[in-house]
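Take a look at this one chain, the form predicted on its own, written out in structure tokens.
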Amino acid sequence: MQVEFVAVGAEPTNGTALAVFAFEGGTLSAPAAALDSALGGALSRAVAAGRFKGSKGQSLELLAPQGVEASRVLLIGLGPEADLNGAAVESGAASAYAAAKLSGATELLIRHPQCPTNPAARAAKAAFGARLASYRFDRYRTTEKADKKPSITTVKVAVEDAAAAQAAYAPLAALGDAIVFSRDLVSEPANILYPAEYARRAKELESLGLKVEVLGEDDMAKLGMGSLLGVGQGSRRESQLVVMQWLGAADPASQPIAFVGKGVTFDTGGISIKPADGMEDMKWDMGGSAAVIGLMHALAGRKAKVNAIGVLGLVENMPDGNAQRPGDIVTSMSGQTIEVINTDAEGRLVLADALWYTQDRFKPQFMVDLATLTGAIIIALGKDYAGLYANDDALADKLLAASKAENELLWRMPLPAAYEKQIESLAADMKNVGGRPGGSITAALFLQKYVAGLPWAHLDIAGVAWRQPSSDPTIPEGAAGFGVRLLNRLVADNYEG
């Protein structure tokens, strides 16, 4: 799809639809009042007749409207003014996108409400939201009748300068070509996405400037990492680890930041089996990998002044004979022991190895991971928040601003001590689960084991990584990319000179 910017005055043409906005209440943004009056206050009797009150997300369609060469006029709801800003009007041209890609309108012309301030930004933003929306998973569908597939291709956005505006989008549509690279890792089938390929798509992004290596077993085995490698051992995809580099600051030798992400590409639960129903999901619990993946593309991408690392534990978890097996007690390459009860707690297997070859190779400021790592977080949150776990109060307050600040959203968990004792263990340093009570809390905890007292924050996405359904106009159904807005923002932020 094709974003451009465009003068206040364009006028659409027949095989055009035209949004505009109305806030809370039915009250028309200014660009929606001088529409109106064109059309001879067509959209005020539209409003008046029926049942749009502007709420955030709503929609209302006037088809072929005399007084204007539109095909169709859409009146979007963006909630109430007060509230009006740039995530607003991104999750209104969002709303305006869903609400026309089915149409047979070839383009989709925004008029949003001009910011007076930064008009720029805000058009940035309008222009980001309908990119996102359009996102569609669709590379597989060979079928698919020509009436099913969005006819919109290019999105216009109206804006009082539209240099300035797109200088303004030039990040943003870095971080959204991150966001749909992130998207299409996760709603790849195992069959084509696994650990191999996926490190073979990591090493294509060395074309952006990234360094990117990637570790094998046997490369693995030489450093200790027999906790990451026991969860593969049951599978025929070889485990990598992909080890990928950002140098942006001044001092390219300066304290890089870190971020750790589970990736698992397929996890049957290995010899402790998950049930048939649901387990094709699993193709999805490499989903904190993916944000790891496209944070690091998003910087690259918009060339950020920062030293960061991105690290992937890429392994797949089959039964097979050769399988790991509850009671085996694997050798972490912390030196650290651990009976492993049940194979299907496979992820922090994988972080384990990773985060503590991280802080021992790079000696980060801190590190951040990322994983689809239990059930038991989606009991306690549900499918809105992330749980968010930190041995830190200033890099958990750092997350947490950029949490509300992108609408990715984080709730922080307690770690407290005493409930290490449901992961003590008769045979070794430790066991990997702790029993359902507390069991996010439980997996926090045998983490923490591997950090060694570095700030270090946890991200348990299990209940975010996939939306189905979404309530997220930003986000159609499926893949979500949660977490790259996120800790783009913790960058840009925080750690960028």
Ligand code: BES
Contents of the next structure:
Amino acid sequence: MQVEFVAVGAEPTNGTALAVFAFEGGTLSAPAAALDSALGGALSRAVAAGRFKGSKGQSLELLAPQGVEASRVLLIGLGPEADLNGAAVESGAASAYAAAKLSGATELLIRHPQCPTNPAARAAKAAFGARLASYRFDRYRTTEKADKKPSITTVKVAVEDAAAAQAAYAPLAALGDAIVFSRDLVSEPANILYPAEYARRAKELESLGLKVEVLGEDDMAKLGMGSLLGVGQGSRRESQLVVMQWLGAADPASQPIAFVGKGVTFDTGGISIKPADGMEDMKWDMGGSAAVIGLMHALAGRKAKVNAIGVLGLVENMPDGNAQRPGDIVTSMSGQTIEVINTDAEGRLVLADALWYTQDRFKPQFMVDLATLTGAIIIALGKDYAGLYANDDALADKLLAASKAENELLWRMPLPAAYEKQIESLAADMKNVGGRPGGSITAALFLQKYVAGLPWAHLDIAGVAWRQPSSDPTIPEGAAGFGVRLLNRLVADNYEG
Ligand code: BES
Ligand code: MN
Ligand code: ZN
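Can you now output the form predicted together with the ligand? The one shown was the form predicted on its own.
Below, the chain from earlier opens the complete complex, with every other chain and molecule after it.
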């Protein structure tokens, strides 16, 4: 799908779905009101005749309207006029795309309410919303009925200064590419995307100017990563640690910031095997690492002025004659020993070594890890909020601000030292599970033992990495690419220049 910026006066053709907007209460925005007069009042009559209230995401459709050269007119709700901003328009444009995509129209022309102060920025947001809404993972479809295929090939956004809007869109286009890259990885099945293939795709990003190293099992064994290696030892696929560097700061030797992701390309649970029902979901147990690689893609794509490290811990968790057993004791790179009570609590075992390696080698300003870590966070927060844990209030506040700005929701959770009792082991320094109470919290407390005196935050994204159904028009059903926008914003607002 192509995105273009066109003049405010640009006219639709007979293959066009023409989108205009209304506010809560049904008030038409200026472009909608102008269209309404051209249509002889058909839009306002349609509003009066139905239940369209202009609420966020609502839509109303006029087919083959008289008075304008368009196959259909879409009226999209933006919510309260007082809340009108770039984010509302982004979401509205996404809803417009969703309403038009299977209609047969080949072009979507968006006439959004122009921003009086920064029209280029708002038009760019409209284009971004439509772009995100158009994401689709269809590389394995060989037959599909014509009327099930999206028909929109071009999205046009009307704006006074098209060149200025195009320039404002450039960084969002880079971010969009990164989100699509991340969503594709999350969507890939585990027979295609196993650790070595994932590492190969990471390596390809060197073309963007990233430095990418891949450590195999021998390298990791030399480093003493017994915790990560134990998880992968039941798999035919070799475990990998991918280390990505984006050195965009004026001084390439200045202290970096670091991001670490759980990349379990498939999680059967191992010997503590999961039930069959829904196990296919565990192809997206690498969503944390997909956020990290997506961030690195975005930083390189927009040449961010920052030094950033991205580390991906890539393993497949399988039952096998060589798999680790419940009760096994492994030694992590930090030297701390772990009694593996449940082989399905594998994400924390991967992150323990990936976190330790990252701080040991790079001495970063801070570390943020992301992981589809626990079912318990879904019980606690549901499917819209990721859990945020942090040992540092300033870092937590920056993440919460970025979360708000990008509408990737976070809720801060506690790290009570008293709960560490739950992961005490009789035989080793700790065990890898703490029982059902506070399951996401004890997982975070486990990770904290692999952080030595630097600001750290952990995002448990098990509930938000995959949306089915989706409540957000910028995220079609399936892989969300959660975290890319959030982290990109964290960096842009706090660590560049
Ligand atoms: N990958 C899962 C967590 C998960 C569950 C992600 C549902 C997405 C959706 C993780 O490795 C896991 O299995 N966690 C266990 C931990 C338990 C054994 C302590 C869980 O949450 O049940
Ligand atoms: Mn598991
Ligand atoms: Zn897992």
